[in-house]
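Taking the form predicted alone, here's one chain by itself in structure tokens.
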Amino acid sequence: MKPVLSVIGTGYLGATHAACMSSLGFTVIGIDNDAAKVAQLSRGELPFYEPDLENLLRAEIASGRLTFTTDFSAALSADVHFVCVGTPQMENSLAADLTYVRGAITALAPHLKSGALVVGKSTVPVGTAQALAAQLSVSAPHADLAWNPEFLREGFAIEDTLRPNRLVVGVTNDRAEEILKEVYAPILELGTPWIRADLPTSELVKVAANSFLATKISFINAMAEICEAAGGDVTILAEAIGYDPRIGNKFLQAGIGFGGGCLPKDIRAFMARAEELGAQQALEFLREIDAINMRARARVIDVVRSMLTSDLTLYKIAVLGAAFKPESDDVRDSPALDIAAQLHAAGALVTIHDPKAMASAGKRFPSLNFAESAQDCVSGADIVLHLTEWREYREIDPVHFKTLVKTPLIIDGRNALDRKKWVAAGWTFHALGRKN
């Protein structure tokens, strides 16, 4: 008989994990203290955008295997409990805020049956799992704790849950590993690599992976700065070094840098934790990675001023993209939205369009203007900024769009548009790290 699962926290990670595990045939109880979110999920509606996930959610609710509640006592019927709450960056600090993780364990502990396994999936500073295990040893000594980091890519969450490129579990005994192997048996049957680790190593895997990806992105953006200064072309440079199997071509697309709810706050929290451990020198390079990333945004604003004037007051600027990446409505630390807000603060008349992130962007910056379509967004614009590489934007007809703008100037902040096509249509085209 399959174990019953609970998922504590039903945000992006928790809702995805709950629906996907239900699709594998498990009975899953999603628990969250946000009554409005629970009601929305119970209706089969997502509070965020993720391709195909809402259809899966509705199917699993209809199956009867997946339910949501605000009542933590519902966890009494579950055998394995996945903790999927957020760990945002603390105010006035680089460190991660562990309030929600600690709160979840505290609320869950009285409702754990004998032999229950609590499995952390949240991204936490190294040492957190051991501290939580010590907490459980007092409040629920009959339960065990393991750590199983998530590696979800927004836009590919279902694939990354059901067909991950690896499963990492931090455990302190064989029994915990065997329980997790039973839970993940359908995924392991696909040949997914299984990595058993101790608790600290399992926590480090996620932040180490994100730090490496952030480093790769900032590296190519640093090369873009050099290319602009030297008259080179970063896209050709990236292609050339990407053929080296030791380097690879992924995450080598120069542009306005990384954002979202993971990479920025994870590398900052990693630096903060290293300092607490007395190992801050080991991660000092991450400060420059963060600085390069933020500088990429400032460079776009400098280019706007160079193509218009230093005083941007009353210039109409069209921004295509608000989400930090395509196939997502996530605007947390979005480079696109940050650039738009800074241009607005400089006095420009900024209008934004995004296929999915209009509502979330509007909540974040209600003073900005939003257009219902890309065509409306660029109408009468003095300059167009392409800042999130949605397929819709890559397929724009530059000949038609030239008839809509006041001046055919465009900055490709993602190096994703067909430059030859836009130039042939009569646009002045600028892309970061390329000859312009």
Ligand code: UGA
The other form holds:
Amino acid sequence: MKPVLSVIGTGYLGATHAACMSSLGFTVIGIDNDAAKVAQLSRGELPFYEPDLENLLRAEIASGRLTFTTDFSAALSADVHFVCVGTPQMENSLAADLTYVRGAITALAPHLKSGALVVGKSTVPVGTAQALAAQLSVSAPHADLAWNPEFLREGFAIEDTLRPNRLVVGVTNDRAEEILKEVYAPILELGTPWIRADLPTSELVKVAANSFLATKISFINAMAEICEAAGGDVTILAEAIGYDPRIGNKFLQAGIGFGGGCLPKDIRAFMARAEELGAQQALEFLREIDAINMRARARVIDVVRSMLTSDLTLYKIAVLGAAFKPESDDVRDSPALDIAAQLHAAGALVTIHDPKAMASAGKRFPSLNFAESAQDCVSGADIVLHLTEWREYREIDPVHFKTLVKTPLIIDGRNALDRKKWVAAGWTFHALGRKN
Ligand code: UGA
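Please give the other form, namely the form predicted in complex with this ligand, since only the form predicted alone has been shown so far.
Up next: the whole complex, starting with the chain shown before.
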């Protein structure tokens, strides 16, 4: 008999995990205290955009294996419980807010059957799992706790869940590892590397990985600043260093930097935790990584001012892209939306388009203007900013778009457009970190 699974918290991570585990043949109960979200998921509708996930969700609900509820007592029928609730940045500090994780464990504890395994997947500050294990040893001593960090990328959520490049489990005994091996058997059969660690190491793997990725992006953006100062080209530099397999060519795309619900908050929470541990010096460099990242946004605004005038009042600025990256409607800490909002605050008339993130961006900044299409967005614009590298924008015909704008000025904030084509069409094209 396959173990029955529950997934606590059905946001991005939880909804994906629930649908994917169901697709592997497990009975999965998704539990969330947000009744509207549960109702929506139960109808087979995703509250966010993720390629192919809605189809998978529908198929799994139709199979009868996947259900959603607000009732925590449903957990009683499950053997393994994945905790997938959010750990956002606290409002008044850099640290992660653990309210939802603690709340999930408290709500789950009375409904754990003997031998149940609670598996944390949320990104947490190191030491959290041990504290939760201590909490459980009082409230549900017959249950056990493990940690199993998640590395999925938005836009590739199904692929990264069903074919991850590694599985990492933090356990305190062999039984917990055996249960997790059984749950992940179909993925292990693909030859996926399996790493057993203790609880703190498994928590650290996640934040270390995200810190490394953030560092790579800020490194190349720092090189972009140097290229601009020295007359170099960061795209060629990135290609050239990327051929060294020790460096690798991934995550070296220079531009307006990283955003989203993970990288920015994770490096900040990591610094906050290091300080609590008295090891702040070790992560001092992450402060600089964060600063380089925020500077990339400010540099775009400086370029806009240099291409127009320093007073942006009443200039019409078209912003292509609001999501923090393509194939996502997530605008959490989105560099694109942040730049748009800053330009708006500076008095410019900003119009935004995004293929998927208009609703989420509108909710976040109701005072901004949104256009139904990229064409409408650029109509009459004094300058166009390309800030999220959707395929749709790469396919724009610059000759046609030149007829729509007031002035053919464009800043490519993602180094993703074909500069030659735009220049040939008569545009003044500014790319970050390249000769302009
Ligand atoms: C990130 C990690 O990549 C995942 O492995 C991790 O599981 C996830 O966070 C998480 O902690 O849950 P995600 O937030 O989906 O995934 O986004 P990424 O693909 O990492 O992109 C992050 C940001 O960096 C985006 O704003 C993207 O535009 C930017 N980026 C990425 C660059 O500016 N340059 C690059 O070369 C790559």
